[in-house]
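Coming up is one lone chain in structure tokens, specifically the form predicted alone.
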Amino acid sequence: MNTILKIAWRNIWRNKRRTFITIASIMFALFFSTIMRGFQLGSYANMKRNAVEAYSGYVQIHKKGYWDDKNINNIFSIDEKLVSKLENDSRVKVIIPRIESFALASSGESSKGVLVMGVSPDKEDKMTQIKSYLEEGEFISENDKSILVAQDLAKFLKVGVNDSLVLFSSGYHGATAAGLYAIKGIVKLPTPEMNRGTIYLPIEEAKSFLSTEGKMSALVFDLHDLEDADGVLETVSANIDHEKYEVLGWKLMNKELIQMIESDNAGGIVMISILYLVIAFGIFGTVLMMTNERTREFSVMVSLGMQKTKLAMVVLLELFFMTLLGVVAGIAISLPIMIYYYYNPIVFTGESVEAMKEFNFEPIMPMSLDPQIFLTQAIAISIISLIAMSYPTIKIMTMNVINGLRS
């Protein structure tokens, strides 16, 4: 076996030009497919992270029927002991109480319908990292009677830090909700839709504003790992009364996003498949040329006593070595680029920014470093090469030595 390995290794360097062409075709195929897939999966991960960590969380508890009818009257209270028990789960980072309602925000002659989110500032910041999005002013505290306003909303209403904003809404059981609040800070939220119409209010002040008598509209779970979401969902479901409450996972709460990602992912797979098809023809063309050029060489070796099976094995090992070198080279040239764009995502500018905001996308293109990307592309390229290897194997096993020597 060692002899066959040595012969195969030496053979691939007998014609360096042919070898380098084969290795280069595999290398660039892996490079382009890996970069394309890295940007694609990086964008998907960013969309999921924005949707989950900027708003929905991984799991939510509501009053039964709230998700289908987000009415201020569909609020609830829950046993604090149960909340403490669920928060002690090692997979759970923090459980965040929220009260949400829609209101009319007005300043001067400008007004707009907005989402008012009553939050516990410290707990909310652990998941959504609102404080890091602060562009102007200061962050709110638990006892504040002031608000945070999303940046695009502040521009629309033509307000800034220390200006006042009037909020009108309908409170719990039809109570009138009206308040004048000072703007303590302006936040630039990562989700364009939220950045156009969100106001944050400390939860105690929100309860007072909406007359909710200490109730809340949602308990939001922030987890350490997205992979734990299904397990935590099952645990929470097993511990609550389904006659009173409903439990939703992040996938159900972001159904449209998941469908869009699945659709786009299918398109990306089709594009990569087309790339693979082009490369497959390139690899097969090289193998075909190599096999036909060496027909006389193969015939001489068989006539001197070498078994066809061993000769076929030598050729297979030659293609295996070239594939391996191409895969390693492809990973080697793609990895530095992927690492760079992982830490320095592409930031879109100009008209494309507004176009992406219209579709509720953050105007950046991040990179993913998921090891599965490299593994999947390497396996795909290897399968293509293995299929190409079938031709020289069949050619050698069915070869007529006499005709081969005359060629």
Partner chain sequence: MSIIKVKNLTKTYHDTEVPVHAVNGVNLEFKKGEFSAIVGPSGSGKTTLLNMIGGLEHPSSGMVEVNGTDMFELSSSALIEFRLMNIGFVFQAYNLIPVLTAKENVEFIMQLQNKDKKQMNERTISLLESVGLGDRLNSRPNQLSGGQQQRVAVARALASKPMFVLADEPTANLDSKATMQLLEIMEVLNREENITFIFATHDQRVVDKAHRVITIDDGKIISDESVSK
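Between two forms, the rigid core is defined as the largest C-alpha subset superposing within 1.5 Å. Residue numbers count along the first chain shown, from 1. Worth saying up front: this structure is predicted, and the values here are computed from it rather than measured. What changes on going to the form predicted together with the partner chain:
With the core held fixed between the two forms, M194 has its Cα displaced by under 2 Å. The rigid-core alignment places the CA of G282 2 Å or more apart between the two forms. Relative to the superposed core, N292 shifts its CA atom by 2 Å or more between the two forms.
Could you present the same protein in the form predicted together with the partner chain, rather than the form predicted alone shown above?
This part shows the chain on its own.
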């Protein structure tokens, strides 16, 4: 075995130039693919987290039919004991009640249709970290009768802290809803769409503004870990009356985002596949030369009494060493860069920012360090090498020593 390793290792340095080119091509393939996948997966995770934490949460309970018809009449109340039981589930971070309704916000000068979110300020903050988005003024508290206005909306309505807005809406069962609210704070929300048209109101005030008789439109679950989302969804599902309520998971509530991510992801995989196809041809070329230029040598070794399987092992080890060196070198150069961008995500500036906001993207590109990225790329390269290995293996197993000796 020792000798086989030694022969293989020395063989790869017989043609240094070719070996370097082969290793370098594997290295660059790995470098580009891990960096590209790192940015892609980092962005996806960020988009998912933004979507979930900024708005949908991981699971929501509504009155049956609410999601398809977000009508103020589709509100509900639920057994408090069930809610506290679910809140005691160790996977659940917080359960947030909300009332959502559309309203017309008017500053006297201009008006705009907005989403009014009646929230429990402290609980809402636990999930959305809305406090950290405060740009001006102060955060609202449970018993306030004042509001938070999203930054772009405030700009549009030309209002600031301590100014007032009039909200008009239609309340529960057709009740008229109108109110004058002082602006306590301005928040800069993470998704551009929300930042253009959201107003936060303490939930008790929202209930009275919309005459909901204590009912709410959604109970939003925030979890400690995305991995638990499906499990919690099941638990909640098992505990409620499906005649009266509906339970939705984050994937269903963010369908468009998931679809967008899937198609972008597929694009990335196609690009990497093309890259690997090119690399594969390089590896095949090397293997072809490596095998064919040594037919005499192989014949001598088998003539002397070396089993063909052992000889094939030598050549396989050569390819294995080259692949391993390429993979290790590739990861060695990409990892520091990926770690850097993991801690310092790219923040876009300039013209692209507006376009991204237009499509509801946060203009940053974070990096993912998910070990799966490296594993997947290493496996892809290994599969290419394995396929390439079939050539020398077949060649050696079927070779006729006489032809080699006479050449």
